[in-house]
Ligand code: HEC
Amino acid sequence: MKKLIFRILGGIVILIVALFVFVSFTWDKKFDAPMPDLKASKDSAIIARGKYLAFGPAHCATCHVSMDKIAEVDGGAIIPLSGGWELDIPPGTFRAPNLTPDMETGIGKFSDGQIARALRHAVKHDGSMLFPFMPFQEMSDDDVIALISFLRSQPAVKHEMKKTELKFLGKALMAFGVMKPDKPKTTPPKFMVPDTTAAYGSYLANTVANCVGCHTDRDLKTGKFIGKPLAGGFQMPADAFSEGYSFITPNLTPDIETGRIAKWDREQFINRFHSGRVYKTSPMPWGFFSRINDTELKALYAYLTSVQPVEKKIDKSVFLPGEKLPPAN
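Please write out the structure of this chain alone, matching the form predicted on its own.
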């Protein structure tokens, strides 16, 4: 009996060692993806559109500034996107890089095509993967060009950022192919003309502002969506920025009983965005979203009130320091 137990234990140890060795030697994958033929422009209107996206609906500045500057930028300051955001979650510690044109520490050494590929296919200049924090894969060619043009127009800031560091879980997800670069599910449009339609609102919610990314329940270990789109329930535990507060995203579908905005009219919806944040450390980038123009807010409202209603009650969305989040679904 003892021999059998030792054999079983020995087999388990061998499996653990084999798993560790396999992950250690196979996680650092390189990926091939096409390089879009999109070129930066010096046209002031195109640069202005890129700036609007970066400090408005696309909220690039939420992550690509140092953490001690986030509140300042959220409040309206315009500063170079020199990197600094850090997020520690089960797969690893993720850090946002310097996006200014500095040749040593920023994007100055990368081609327009390489930057476009990172946005469109989540593949970096060296072939490694960008983790799924940016939903820009189906962003229109014109908006990708606008963003690149704005990034090129910034002053170069020398700011060396530590690289993202994966923990064993993150490396295992890479090794076993669970985590792969996001890529366009459809052919991205050449351009999207801003208007008040639900179709344009869908573009904003799913491709630019990433409403669906936070207002859909997902597994923090793998990043995979596990809930119905826009029905809320995604838990955001306290982190270095939240001052002890934790959050659960509300249901944004038009379910009349459980949808947060189901009984709002369009004016109430627009006014809520313009009024900014209620909770200082809410993960919702209210400062950036308060800059979204009324045309695009009308489009967002049209889209969110047109999606399939989902009955999902979120009893509480804000948890004070010391309060425990309920068990995850």
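Structure of the form predicted together with heme C (previous: the form predicted on its own):
Shown below: the chain alone.
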């Protein structure tokens, strides 16, 4: 009997050691996604579009500035994207890098193709995977060019960021191929002309501004989408930045009873965006979105009021410190 127990224990120890050895030798994978043939431009209108995206609908600056500057940038300050946001979660500690043209600590040495590949194929300049913080894979060629052109137009800021560090869970997800770089689901358009149509609104909501990423219910552990698109219900428990507040995203579909904006006319929708942040720690980048121009806000309204209504009652979307969230899903 004793012998058997020792054998079983011995077997378990060997398995655990084998798992650690396997993970530590195989997690550091390189991926070879194509580098899009897109070139940065010096044209001032193209640079202006990139800046508008980065400090408006695409909200790059919510993560690529130091954490003590985020509120200022949300409030309208324009500062170089010298990196800084850090998120410590079970798979690892993720750090948003310096995106100014500094040669040593920024993107100075990266080619346009490398930066375009990061956005479109979630592969970093060194071929490693970018964890899914940036769902911009289907952004148009012209908008990717605008962003790269803007990044290159910034002053070079020397700011050494520590690298992202994966923990055992993150490494295991890589080793077993559970996590792979996000790919475009459809062929990204060459360009999208900003207008007030639902088609352009869909491009904003699904690709540029990622409304769908927060306003769709997701599994809290895996991040997988489990609810109907834009029907809300995604729980955001209190975290290090929320000063004790928790949030549940409202239903944005046009269901007349349960859709948050179903009874709003276009004017009200636009005014709600212009007036910006109500809850200081809401994860929605309200300040950035308050700078979305009226053409694009009209497009968002046209799109959100055109999607399939989904009946999903979200009684409350803001929870004070200490208030309990209802059971998930």
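The term rigid core refers to the most C-alpha atoms you can superpose between the two forms while keeping them within 1.5 Å. Positions refer to the first chain, counted from 1. None of the values given here were measured: they were computed from a predicted structure.
- The Cα shift for residue 273 between these two forms, taken after rigid core superposition, is smaller than 2 angstroms.
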